[in-house]
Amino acid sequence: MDAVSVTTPNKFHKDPTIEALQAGIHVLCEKPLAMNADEARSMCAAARDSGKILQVALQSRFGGSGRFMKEYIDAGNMGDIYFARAQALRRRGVPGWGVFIDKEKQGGGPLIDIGVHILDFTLFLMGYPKPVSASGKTWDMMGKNPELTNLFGDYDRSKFTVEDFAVGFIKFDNGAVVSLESSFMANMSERDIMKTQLFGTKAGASVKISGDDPIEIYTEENKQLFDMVPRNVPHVESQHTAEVVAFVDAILEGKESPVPGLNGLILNAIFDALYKSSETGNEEKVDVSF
């Protein structure tokens, strides 16, 4: 066996992980990397101690608008990016399947299960700079409400442990900012809003993970103002498809991690900020060390 892939919940991703590294095995395993950042370090020390590769399953930037941004951005074309608004919201999105409203074996709600599909797709574009603190909001009054309807079906009210939305507001050591909103159960306008503005010194963007039109692109030149939608944004058939390729090409090439551990202990460790910040009322630090 030369790799396998954890799909478990989230409480289960840990142990079969390491088990796999240390018996040299190359691992993909499903976002959110750990339950918490203290997981996530014991399973990166075991991808860095065995060699092997650890890819966490982050789909989002695979696709057609990651690639086209990502090249956009490198190339210089935006400048310095100092403040990004990510967004993963839903209006009556609570997934009432699965564990997925259970804390004990997910470890928390929208900002885990979607808001870590857009803070990743945020922090590569970016460059993934290094966090060092954050501060957030949570609430769980309406996923508990038994007089709201849930567009993915009903589910027991009385099971649900975890937020239904989370905010955040994050600092890196660059002095970059990127603030976070995470919901399953928003009033909105919209039914699902899944997308990141990012806000650079030459230019600024607002790139939806999928869709039709995905990009628009704000600039000036020759001070003049100009709204511009490229054309020829790769089409992807399939994200999913997309990440399970680059992970066996890493493997068969003997490449880097397309998306290597310390991407999810990042995450892992945001989260944690995040959901204590909400319990104390601080600011909390980041600690992304392994």
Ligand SMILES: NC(=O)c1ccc[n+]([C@@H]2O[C@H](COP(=O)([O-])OP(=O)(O)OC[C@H]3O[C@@H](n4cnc5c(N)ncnc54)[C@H](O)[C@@H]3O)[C@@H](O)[C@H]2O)c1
Given for the second form:
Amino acid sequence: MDAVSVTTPNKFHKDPTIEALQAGIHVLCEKPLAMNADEARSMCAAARDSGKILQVALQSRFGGSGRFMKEYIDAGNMGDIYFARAQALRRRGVPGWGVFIDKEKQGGGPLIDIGVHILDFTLFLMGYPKPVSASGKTWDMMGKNPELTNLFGDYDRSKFTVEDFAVGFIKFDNGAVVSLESSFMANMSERDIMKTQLFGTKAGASVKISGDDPIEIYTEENKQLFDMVPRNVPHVESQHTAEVVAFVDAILEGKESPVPGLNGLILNAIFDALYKSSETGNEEKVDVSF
Ligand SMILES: NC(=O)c1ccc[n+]([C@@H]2O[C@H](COP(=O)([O-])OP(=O)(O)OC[C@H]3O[C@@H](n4cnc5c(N)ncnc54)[C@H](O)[C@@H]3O)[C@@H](O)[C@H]2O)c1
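Same protein, different form: I have the form predicted alone, so give me the form predicted in complex with this ligand.
Everything in the complex follows now, all chains and molecules, and the chain you saw is the first one.
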């Protein structure tokens, strides 16, 4: 056996991942990498010690909008990106299957489940700056309320132990800031939002991770303000297939994974700080060492 894919609930990502790596087997592990940063640290250390690939299944960067925007940004077209607003919001979208409402098996709610995708996408486009501190707040009033409907299957309101809405304010060592909003339930006009807004010194952009015309770019030329819509963004049939192909290519060609375990650790460390900040009311440090 050369490789495995770990697709169990979050609580059961760490042990099979470490056992596989220690047996000399490459791992593609589902997102979030782990329940928390300490687990993610031990998984990253196991990958480092084994010399095998640990890839996190964060597929949104393999879509057409991610591919185009990464090239566009890396070519300098947006200048310095100093702020981003990342949103993974559902109006009535609590997963009605699996263990997504069980904090003990998932580690958290929308923040760790879907916030992970939009925060990864945002940090990927920003060049994955190193986070230093974060403050946040979570709520759970709507998810527990049996009076409210849900459009993503049914679930037992009395067993809802995760947050239904989370916000965060994350600071990076290059001076950049990301604000993050994530919900399973929220009273808003859209049914769901999965997009990031990037603010750069040369241009700004609104970028969805999929869909038709997923990108708008805002800039200025000759004292005129322009809104641009790229019309031939690459079409990617399946982001999931693309991430698996990238994983296999990295193994076959002895390359670094395009989504290394460290990216998963950074995301887990940010979530730890946001959950802790919600309890303490303070800004918390983010530790990504391993
Ligand atoms: N990348 C993505 O976009 C994406 C999408 C959906 C789910 N996921 C991730 O995949 C994971 C699973 O989500 P899901 O929706 O498939 O959940 P699920 O509940 O539908 O499936 C989980 C499976 O794991 C099995 N399982 C549970 N505990 C186990 C254990 N200890 N050992 C072996 N098998 C065990 C269950 O029987 C079930 O078949 C989660 O981490 C989730 O975040 C990622």
